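Given next, in structure tokens, is a single chain: the form predicted on its own.
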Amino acid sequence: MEETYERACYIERLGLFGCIQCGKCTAGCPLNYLTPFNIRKMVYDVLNSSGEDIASEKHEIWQCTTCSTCSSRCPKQIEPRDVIINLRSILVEDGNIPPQIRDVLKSITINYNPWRLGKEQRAEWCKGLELKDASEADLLYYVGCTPAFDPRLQKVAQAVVKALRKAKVDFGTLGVEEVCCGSEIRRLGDIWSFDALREANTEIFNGYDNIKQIVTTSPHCYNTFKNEYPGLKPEVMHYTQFVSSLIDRGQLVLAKDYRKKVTYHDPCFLGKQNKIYEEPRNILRSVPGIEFVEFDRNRESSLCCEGGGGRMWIEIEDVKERLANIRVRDARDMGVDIIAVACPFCLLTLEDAVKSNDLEGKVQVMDIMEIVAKTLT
């Protein structure tokens, strides 16, 4: 009787009693066609068993990218994505997790980033740029872990700096004091480390009375700060929102021609989860000479790249196809020169797909800010 009561409380906490098993979540899930992952079946199993039993039996819970397509399509406003996060948290608490996940969580605890690199290396991306400290500016540019440490993404952070300086924006960074936002570890189930990071970051950000806005490189950081940091005082914007506003006000002028055929890949954490669709397109359409075309699957129907939800560090075996492969082949068939992205994870996964599909020299993946930087005089 006690076990039944505890299970009922667990199900109620997840808000699952309203589930009518219509299957819209699974029908919309981008992974459903490629893997055994079935979110409707998983919700059904949770309704009929204990969370502990499901977590220990369902190895496919690590396949979910937490893109939230399931949540956005649910007619009962249930959050199937949160079922995955809660099941993962059970495994994290029990220490029953894949080695690569264990290493990521350990790195964040020790180095405050998931890439297993020393915290002292966090500001190497901006060597020679002589950036202001956050205490001296009105706006904080929050770089994020991947743009700070990954050599490919460092170019994106540098392009953001170039544009902000061109627009004469008064901005600064936290340098080596910047720490992980906690987005991916929360989605991997380590909700305790996330709570600690949220508390630490909120204290840091709110401690700067001069900072009125925070601009992020990554949609994952943006989503976390905006929707999961309830005590945060500064306004949070993704760079596409901020740069689009600079262009509209005439504060940033894109002057040089860029005669390329470009399409845009909507990141899940920017589009599906935060409805930011127009600003990235406004930036691209403001580029002189550009020919902009849309993917057939765009905006809320955009195809997930499989980089979110911790999947950057999880290898899924026995999968014949990847969503990123489908995406780059679609771009090839459209005859585009460039797939423009606005997310570090999308850039990495799609670039890997370009290489694995032998499309190097035919299709290029670029962050929007790299395109913007090429048009600045």
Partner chain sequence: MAAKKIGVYICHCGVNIAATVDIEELKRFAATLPRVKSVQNYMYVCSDPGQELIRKDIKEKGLNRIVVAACSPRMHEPTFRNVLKSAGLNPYCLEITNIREQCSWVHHDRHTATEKAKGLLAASVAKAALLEPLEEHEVGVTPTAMVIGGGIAGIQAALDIADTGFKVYLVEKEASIGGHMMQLDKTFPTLDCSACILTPKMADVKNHPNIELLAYSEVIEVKGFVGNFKVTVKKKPRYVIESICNACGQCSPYCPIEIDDAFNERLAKTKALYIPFPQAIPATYVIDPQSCRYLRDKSCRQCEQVCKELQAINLDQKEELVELDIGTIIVATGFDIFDPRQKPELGYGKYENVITGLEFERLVSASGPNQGDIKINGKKPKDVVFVQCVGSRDQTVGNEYCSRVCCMYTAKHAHLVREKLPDAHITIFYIDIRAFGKGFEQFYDRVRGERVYYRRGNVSEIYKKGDKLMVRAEDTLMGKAVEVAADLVVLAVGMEPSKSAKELGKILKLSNSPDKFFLEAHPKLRPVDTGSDGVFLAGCCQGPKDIPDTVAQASAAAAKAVIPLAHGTVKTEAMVSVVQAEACRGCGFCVEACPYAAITLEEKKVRGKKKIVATVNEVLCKSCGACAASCLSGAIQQKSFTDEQILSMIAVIGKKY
Contents of the next structure:
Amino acid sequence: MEETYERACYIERLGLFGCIQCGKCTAGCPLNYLTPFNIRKMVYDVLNSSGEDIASEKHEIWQCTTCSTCSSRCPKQIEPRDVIINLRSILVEDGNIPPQIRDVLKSITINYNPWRLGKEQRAEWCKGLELKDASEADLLYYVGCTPAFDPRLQKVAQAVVKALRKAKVDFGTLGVEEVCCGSEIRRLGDIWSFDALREANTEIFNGYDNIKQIVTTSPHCYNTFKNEYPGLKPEVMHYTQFVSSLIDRGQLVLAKDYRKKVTYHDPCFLGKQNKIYEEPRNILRSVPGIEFVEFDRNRESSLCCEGGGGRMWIEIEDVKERLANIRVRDARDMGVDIIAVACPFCLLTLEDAVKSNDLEGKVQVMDIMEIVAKTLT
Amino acid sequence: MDFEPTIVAFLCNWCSYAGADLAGTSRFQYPANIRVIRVMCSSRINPLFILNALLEGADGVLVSG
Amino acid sequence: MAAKKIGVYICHCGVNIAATVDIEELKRFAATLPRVKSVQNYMYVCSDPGQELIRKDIKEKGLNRIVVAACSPRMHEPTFRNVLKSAGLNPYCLEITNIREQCSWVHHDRHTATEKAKGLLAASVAKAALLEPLEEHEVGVTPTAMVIGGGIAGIQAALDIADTGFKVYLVEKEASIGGHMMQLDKTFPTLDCSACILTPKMADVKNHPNIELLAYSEVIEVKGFVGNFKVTVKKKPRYVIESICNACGQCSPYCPIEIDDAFNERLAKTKALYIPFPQAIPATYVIDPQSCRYLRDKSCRQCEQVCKELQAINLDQKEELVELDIGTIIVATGFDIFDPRQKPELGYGKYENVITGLEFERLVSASGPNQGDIKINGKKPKDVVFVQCVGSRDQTVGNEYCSRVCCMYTAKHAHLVREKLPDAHITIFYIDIRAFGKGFEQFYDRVRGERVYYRRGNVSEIYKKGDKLMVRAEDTLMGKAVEVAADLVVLAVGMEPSKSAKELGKILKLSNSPDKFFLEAHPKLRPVDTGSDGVFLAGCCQGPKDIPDTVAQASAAAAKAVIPLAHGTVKTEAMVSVVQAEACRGCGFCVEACPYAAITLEEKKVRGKKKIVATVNEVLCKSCGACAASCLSGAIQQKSFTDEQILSMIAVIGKKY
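Given the form predicted on its own above, produce the structure of the same protein in the form predicted together with the partner chain.
Below is the entire complex, every chain and molecule, led by the chain shown above.
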């Protein structure tokens, strides 16, 4: 009974009674381009039901990428995205979750990363680079799970290192001591594991008096540190912000010509959720020889790549089309050589789409830092 | 028992006092331990009033205008 | 001095007070307070029987100080003062305890609310015992009004005042009066031509002997008080002499500089030497100082050459400050439309076939740049989509309110499209249709019948697909997202307070409601008054409204503004400061503290000896009490807010009873 009451309160706190059922959320929802997933109906349903059944039979909640288009556009400022996350929390609490999610959550508690790889392998990506330890530097480069473990993304992390060294930035890393930021875990509804990760990370970061700034590879890590870690002492930045300021200050010079036609895909966690639109563009425009063009749908209207909200580990069934496919085909029609990204998940999903659309050799997906690294002497 | 401070407030008739009225019209709830004395302008507040309020047992004084 | 006999009257205000404050307990408490001779409670003390209760007690029980525990003194203090007066008591022997706005409405707990009410009441009773009768004085009124803003609201208000026989200045910041209404094509729901009903009124303004029009002018300073304002108006240089120019228009074609045509919502170009529109009042050209070549770098005087004979052009004209004596002021500063660039998902500014409702008005108007042909890039649109609630009912842009006109102007737009493009496919996306005015619902019915597809859903995305725009919304009645192709998208942008009104609000000390429009003195009973005596509101500066409501409100404001003018006198503040000459040291601290220059040091004979003492000019004193706070010897006191009175409240207000 108490539990039922708590769950009802959970929903009421979100102010769902403020919803006027205008449908702005549904029409802006990237998932709704592909599936019947209807966030407005979901909100209505949740508002008008209560108790034990509130989350059951709502399997489609696992489709949400938590891109937050709905929340950012809602004219009544209710948070449809949080409805999804809370419903997921209820299912996690009940243990009523898909097996692949269970594996991810298990991996987090054992390995401190969602990729089911041993934590001792976390520093493999920087073998031979002889990076400083966090205790000896002003700035902490927080690599993040995916760039640390995924062979494709390790190149991005290495490119970041190359640029930071070139700009003579005094930085260090946590090596194998680095722990997952918890962003995706929270969005999968496991708020309990997230709390544990947050406490662990806060203790680590605040423990180093020497560290004034943290720079992340992923907008997802950046977002959660910035917005969901109250009491964090060092200033948190995404690398696009930091590198853009290095370029503006003349500390990093992009010297070599890079004659390519490039567009930029805004990551939801950087753009829509944190309004960082100009810094990545500033970096790209600073590359000599580059021809920069915009997607028709850019900035606030950028399409989601479907990589967030735990979707890296969830397959949606019965859906042939993917947003990433639309994105790479648009890029092909624009005649660009490169889609630049600033997020590990965007890189993986768009690169997949390039392969599945037979666009290899025609359109290439690169992280901004990989482009930057190519122009350094 | 928790400490509940008594606060004496001096509010300007034209702004803060009107604001407190608006809070009432809007039915905003706030603790009852604030007691308002209306003045025509916050410039009317003599330091003597503040000291007196504290001497008479107020735990805090708010001057708003 | 007669002994103080205090009567306490506790109002239930229906259940507004009684439901939260224990009236019986408060009554019992009041009876224990010093000098209280009578305590009564009543359902509505402000009503006639309630008032009679007080009057009767004053007469029968010889009460000479009255405390009313009810709503805010800002609400009914004047009412109860009149009660005292009618019972033969000085109206300033009244103290009001605010147990509604600042007690029963803001606290749920009955016990704590009652305890607080006791503290507040004890303070009022303490002060009431020390209140002294005050005298009211009257001063004359300048029999002239000023209306600020020359849209339909300002025009109507100025004409009404002028017709009562009083002089009125109409101040307009733009080069012509007319405002937004002049830009409109037809008006809903009757489809009258906007210009046809407005331009005759503009001509009336020009011809009325009692109206002096100050166009291209701004109010920059207001001093004084009701009946006796001193208003400084800045007349911006037009660089064309209003009294000479006959609007022949020969000069304009010779001007080499093209600028965006603001009247046509930048859909067309005009010259830097231009007339806003042919029917402009005053019918005088004007030079845009930002773009005129001479005014930028002295390189061109072409226009002067053309106007050689009349010599109406004066490129060296300077701004002029005029100081005017004014009795009452009407603010009619209107609105700006919402800038839809704040909603980037709608593509305004990115796609040229996404336009605002006001741009559509110019597009469809016979006097517009297309002579009324609905064309985009030279082509007639086949698919037209309207988007409602752009910048209204939207907390993400800070506009929580409904703009009240967009539903109907969009219906009108759809009708005009149907009239001019019989084969067009017309879709309107809406959240709710608000057809609340006279004839609105019938008009909405009519428009739907003209093959207009109303689809319920808030547009979330507009993007390009081939040569069409795709307007994406959830049709919430079908429960699924739809995409409607469009050649033309019209955004029903809402209203915001005019940006230039912000500064004026500060000058006139006006308050704003949370929606940022000017706040009326009372939402029901004083809808055109403001917190500043003698200043009134008309039109959209107070909140979004359509033309009929604007005109009605303008006439109401005019009637209100005429009252002091017709009366000929206004009462001055009674709660002014007074100096006890014996105690005054003549230090002049109060002179420095006074923001109204109401205090001077003068030589006076005090008890046979000459001495310098502070002297208060009661007409200039605005009863702020700053002087009293600055006085080291307590010689200067604000009547009804003396040190003794305030200290008496402090002594009891925080006590536990």
